[in-house]
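Given as structure tokens, the chain that follows is alone and in the form predicted on its own.
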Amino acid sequence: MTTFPRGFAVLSTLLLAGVAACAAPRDDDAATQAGELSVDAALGEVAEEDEEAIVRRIADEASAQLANAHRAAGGVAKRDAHPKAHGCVTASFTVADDIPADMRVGTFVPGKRYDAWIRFSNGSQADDRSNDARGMAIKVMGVDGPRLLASEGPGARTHDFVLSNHHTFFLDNLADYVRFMETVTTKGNPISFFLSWNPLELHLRAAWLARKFTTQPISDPLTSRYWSVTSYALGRRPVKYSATPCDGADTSGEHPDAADYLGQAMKAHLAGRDACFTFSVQRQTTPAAMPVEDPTVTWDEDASPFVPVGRVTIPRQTFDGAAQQTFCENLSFTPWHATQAHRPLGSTNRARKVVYEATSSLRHRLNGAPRVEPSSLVVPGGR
């Protein structure tokens, strides 16, 4: 039989919703971006049928349960997806200089070099040894344009790549994904939304795809390929992201018996050396087999290879001071920290624009922190 790790219902790297009982009050910033979900038809975007109103049941859920879990902790306010973090690191991203014609948009200027914020987390799981999806965000700075988000105010100059260790997600739309956390919410698990005597309700392959989203090997944050899922613009194509070891990904799965072992592995491999990541585009060749509205699609990458177009380098360091820690915890990362040369596309990246926003400025609220997006590597009071 399929099984699925304890803590399904809130492993999704790409919606940050959890259901829940009663609706938390709105977010104004996150309302004003409901009513901002514009398609791009173009690039072969479609609406979904009631989507704005889908998008804004899951962000006013993912509130409440962000709300209810705060109140029953009793302290600090957790991210609802990806709140175990196993280091937030300094690096930097440089832009090849070779990088091709087509591709030098946006924020792929040749040879440009921007510092860089990574954080490497659990989707949803405490302990390292269970299955889940491990998430790799970037927050590149510096990044010059005109923004997709209005809240972020004046000055912010940040591009967030949200990655994950697998190249597909398992739902293909969003009133499935609805209807998925409502069978997790009220019957506790999520095989009867797979499974079931009604042949028309049963998802086999929605249940293949999510336990291949939640049982890739790794061994080390560091060594381990990651994915955009989801697609973006690159001015006027769609394309997907990928970030690769340079040396290669370790897909062994050998690990310690520990609890944190992911963790532990990030210390010991920065106490000694640098790492390194290729970051690659990918361009969408044949837009009917590469889908920009089902991230359940894999793009194939031996009819559209992936690209390098730069190169990730994270020093030598150590990352675990309390500092640093918080500091960390207070960034919020969202595909839609970007600016318009490279925007998300697909009904998945429209309900994050909301959905991140809503659980972002809850969460700072709660904790009583500021949503400032950083400028430097220089933490607030030091490591």
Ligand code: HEM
Given for the second form:
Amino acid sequence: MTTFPRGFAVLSTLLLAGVAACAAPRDDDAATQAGELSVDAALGEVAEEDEEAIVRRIADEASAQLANAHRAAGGVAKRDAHPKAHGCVTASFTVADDIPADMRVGTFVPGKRYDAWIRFSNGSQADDRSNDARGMAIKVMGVDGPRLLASEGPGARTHDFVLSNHHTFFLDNLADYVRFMETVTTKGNPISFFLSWNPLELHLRAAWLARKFTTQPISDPLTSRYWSVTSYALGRRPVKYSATPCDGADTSGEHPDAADYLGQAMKAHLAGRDACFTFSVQRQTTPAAMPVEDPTVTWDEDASPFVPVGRVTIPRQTFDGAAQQTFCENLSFTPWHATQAHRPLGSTNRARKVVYEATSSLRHRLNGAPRVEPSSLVVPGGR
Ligand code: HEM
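Return the structure block for the form predicted in complex with protoporphyrin IX containing FE; the form predicted on its own was the one displayed.
First the chain shown before, then all remaining chains and molecules of the complex.
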């Protein structure tokens, strides 16, 4: 059983992706994007007060942290959040033939098979035995339709599903996110954000959710369940996504005593057999109980069950060649790599539009790596 302070320590690096003493190197693309945040009121979106300034601040601090980490390590610039990959694998995403009529939108063309890249990651920790959020980022390729991001260049045809292994986030607004960041910046940990003598400044629910977000048991990234956490438009209806192992999720949490046990589990799994996930969509049925602006609210699965719309297959493979790992580290995943039919919703997603753009641009610039969306499973220079 993990204690609270340990969970908090995990969060201080996971979420604060960006606390730094020096000035942030501002990214021009991201500055432009900040001016483009808009809300779709008909789908339940409401802008927070001073939202663009708050988002800009999160992006600046995340960029400063990335630059500081790069200077300190003196090597390759890594992602500001989810820097450790357990593996980045080739996959296919096949849409079911019998997908419900109202879900035949955008990427979800009945029977269509897409190639995909998938990166599995830790939120912040280098040692897999430490509590953490775990990520599954799916990049589906060959998707047609009008794009959401102006910056991704002509010809981009990807749709990213960025998922985590718990269904809710722990903060419900960006103003609190900044206060949480400031606490870590000034105090070195977020404890006094969660706990305070002033009842008006207590964030006990956030503390409880933060612990849930970072303590889900995991034995193998390929046998865990993942959720989008935040909501997305599917045409004109808000939805959430989930990927569930086809044979059911393993929630035992049993694992060997090794710092890289998650990558080792993936290697052993894919040496012997394919991995498979059912990809599902949950409809928003009652907007009041299923808000798009609050990612701390679980959308009740009894009231609106997740409906299978496709299958993710990860064929048996080896995936640890140097060229493939470099290729994958130079990929950029963002909820905003998508077509307009799948627009991300809510303030957390609006912040991610600017923050991921800023940190990805900076990371690629520091590494001297081109920032391009892939169009096939071919790794330049071989695997
Ligand atoms: C305001 C809230 C958030 C901020 C500021 C934030 C920040 C970031 C940043 C800076 C990155 C690295 C981007 C890059 O350099 O390419 C990242 C990656 C990631 N984030 Fe978030 N994030 C937020 C919320 C979330 C939520 C709610 C989820 C839940 C699904 C999530 C899941 C992930 C995952 C899985 C990755 C790794 C993607 C990859 O493999 O490249 N994030 N996040």
